[in-house]
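The form predicted alone is given below as one chain in structure tokens.
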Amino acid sequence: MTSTLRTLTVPLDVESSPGGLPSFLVRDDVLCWSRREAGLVGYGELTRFNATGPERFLEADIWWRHLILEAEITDHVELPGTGPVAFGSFAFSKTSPHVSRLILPELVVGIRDGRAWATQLTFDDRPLTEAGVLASVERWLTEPEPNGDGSAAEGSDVGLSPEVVSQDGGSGHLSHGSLSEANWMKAVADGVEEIRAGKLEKLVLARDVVATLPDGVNAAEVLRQLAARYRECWTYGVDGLVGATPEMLIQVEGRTAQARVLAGTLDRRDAEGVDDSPMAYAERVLAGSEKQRHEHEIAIDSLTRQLAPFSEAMNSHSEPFILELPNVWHLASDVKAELADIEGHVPTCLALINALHPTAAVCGTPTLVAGALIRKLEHLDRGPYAGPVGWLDAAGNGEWGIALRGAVIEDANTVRLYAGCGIVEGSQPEAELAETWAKFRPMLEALGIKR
């Protein structure tokens, strides 16, 4: 064994996988980042870095840079996401005991712009060859997963039933998490009073529900369903954290950074039976709402203000656009920035995350006041919910979404789902509660639970 990381990246025949990246989601323990049939899937675990506390992003950044500094990298594809790649998930709060992590897999398969590749990673001295990489892909895709007792699992035939079941019957049911619905609405009302008293401008409050599935949780099937249904979102899977987020915290490619900011939500079920076309209804009710636009302005101002010190040029939409998803419409804005040289180098994506997180879209503003009020009112450790989730490579490229529309698989039969809402002066507790159920819907559908 050697302490030097060695990697080999070789092209794959993309025609052999007509389903795109989701066709590689065959194991419950995969690491995943997928959008529109493209992205990255990781298999196995070579090593990982764990951290907690306020310095978790910078500590992870230092660990990653040291790891790749002396790495022997052979890359025959040379695209973002080739070479060594780590998948990561970070706690929302600097005070959370939840462990943030970067995971270095044994094998990565990627698809981008019609090209596919595989990267094998090792600390061994044995030669890395193209034939060996291809054999590793075949092995990870076909070998059954071990159960806890060491026997072979039956893969996708075990776990979620494909049919939709009711909340009170079938193969799954729900229970409330840290707060009942009534108590959570009381927390929203208390937050609105704090805003009206002038203590803060916006607050984001989250809640959790617990899904119990007696037949077991099939994580790979959950990821495949999310990837198929929510193609405009980024489907993620990291160490039991799964979901499909519509919000990009930061994407770095070379010197270009991009973000997608969301704030302002409308349940698509609200448009059922109206005379307008669905999009006309969304334009009128969502884009025409002073409350929703105010919430969005706070979110976009928060991100651009924090990103500005790292940028030599930046632009964003002058007006938000409506992002249409299967469950909701959002007011959305895309931001693009050219990163500046700071002390001789372009900031890494983890350094940018350290500056950007938490944004007003998931915390509130002012950040410190909102964060303290979240801890007081939610009665909930968010863990990785609303924290950064994504990947980074040795060249400094990476994609980091905000872990929304997601859940944590707590054990073989239990999944904890999270959803939150932006609270401003005009917020109504009943409407905010209904919005959380709209945001739970992607995960409930993927789990086969109908509410």
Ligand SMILES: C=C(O[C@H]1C=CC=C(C(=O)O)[C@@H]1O)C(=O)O
Given for the second form:
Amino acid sequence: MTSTLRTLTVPLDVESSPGGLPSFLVRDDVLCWSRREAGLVGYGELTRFNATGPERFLEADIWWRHLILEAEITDHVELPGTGPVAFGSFAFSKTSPHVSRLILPELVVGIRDGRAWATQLTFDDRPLTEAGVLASVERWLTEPEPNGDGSAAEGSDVGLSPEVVSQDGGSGHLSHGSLSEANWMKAVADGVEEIRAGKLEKLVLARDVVATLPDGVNAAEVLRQLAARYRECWTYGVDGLVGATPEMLIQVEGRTAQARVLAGTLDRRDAEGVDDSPMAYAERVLAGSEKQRHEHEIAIDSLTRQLAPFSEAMNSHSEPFILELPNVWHLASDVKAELADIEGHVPTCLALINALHPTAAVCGTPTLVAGALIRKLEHLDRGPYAGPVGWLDAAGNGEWGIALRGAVIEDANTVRLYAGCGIVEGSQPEAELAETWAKFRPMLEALGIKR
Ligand SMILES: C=C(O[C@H]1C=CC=C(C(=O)O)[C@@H]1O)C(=O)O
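Show the other one: the form predicted in complex with the ligand, since we just had the form predicted alone.
Following is the full complex, with the preceding chain placed first.
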């Protein structure tokens, strides 16, 4: 055993996995980052880094850079996500006791642009061979989990239809989390008062609900369902945190950084029974709403302002577009930046996250005032909800979403779901409460809970 990380990346036959990446989501303990048929799945845990507090991103950055500095990397594929990869999830709040983490798996399987690969990672001295990597893939896909029956792969259908999802309901039930619905609406009303008093422009208030599943939680199935239904989103799974986020905090590939900023939401169920076509309804009610556009402008301004010092050039849509998801429509803007050299280096993903988090889409504006008010009004430790979740590699590439539309699996039968809403001067507490239910829907459906 040495302390030097050694990795070997070899190509995999894509033809042998026609279901794309979701067909590798066969264990409840997988690490996952997936969109459409592409992404990364991690198996096992070689080591991890834990941190809390305001320096959690920069401490993780130092740990990762130190780990890969001496690493012996053999990479026969050379794409973003090949070589050593760590998956991570960070607490939303710098004051949260929730532990932020980077996890280095023992094996990573990746698919991108029609190419597939596997990377084996080790600290021991035994030679890494292509045959060994392929045998390791086989082992992780077929060996039962310590506490599971390992049967998830068998008969799994990553293309599950929505009907199958909802038919599964019945045994689970929901209870409120830190605040009752009435108390949460009171918190929203108090937030609106503070905005009207001129103390801040925008505030994002979240709440939690607790799902109890007597038959147990099947995390791999939840990930497969989310990946199959929320194809525009990034499905994530890191150490019990699962979800499918539509919001990209920062994606780095070489010198190019991209973000997808969302703010402004419309429940697609609201369009049922109206005369307009659904998209015409979304254009009129969402894109045509001054309140929603204002909320969106605040979010895009805060992101571009924070990213500017790291960029040589930046562009974003002049007008937001409507992002259509199975549950809601959002006002969305994509931002692209060419990263500048800072002290001779392209900034790392974690350095960018340190500057960007928390954005106005999950905290508010001004950030410090909104953060203090969130602590006062929510009565909730957000834990990893609304914090960065994603992966990074040794070359500086990475994808970090904002952990929205997700949940924390607290034990075999208990899952805590989180959802929040941007509050501005014109916000109505009842409408915001309804919006949280629309945002809980992806997870409720994936868990088979009807409401
Ligand atoms: C805070 C959440 O959503 C954010 C992202 C998109 C739209 C939002 C909104 O319209 O309020 C929120 O800012 C959440 O899903 O929990």
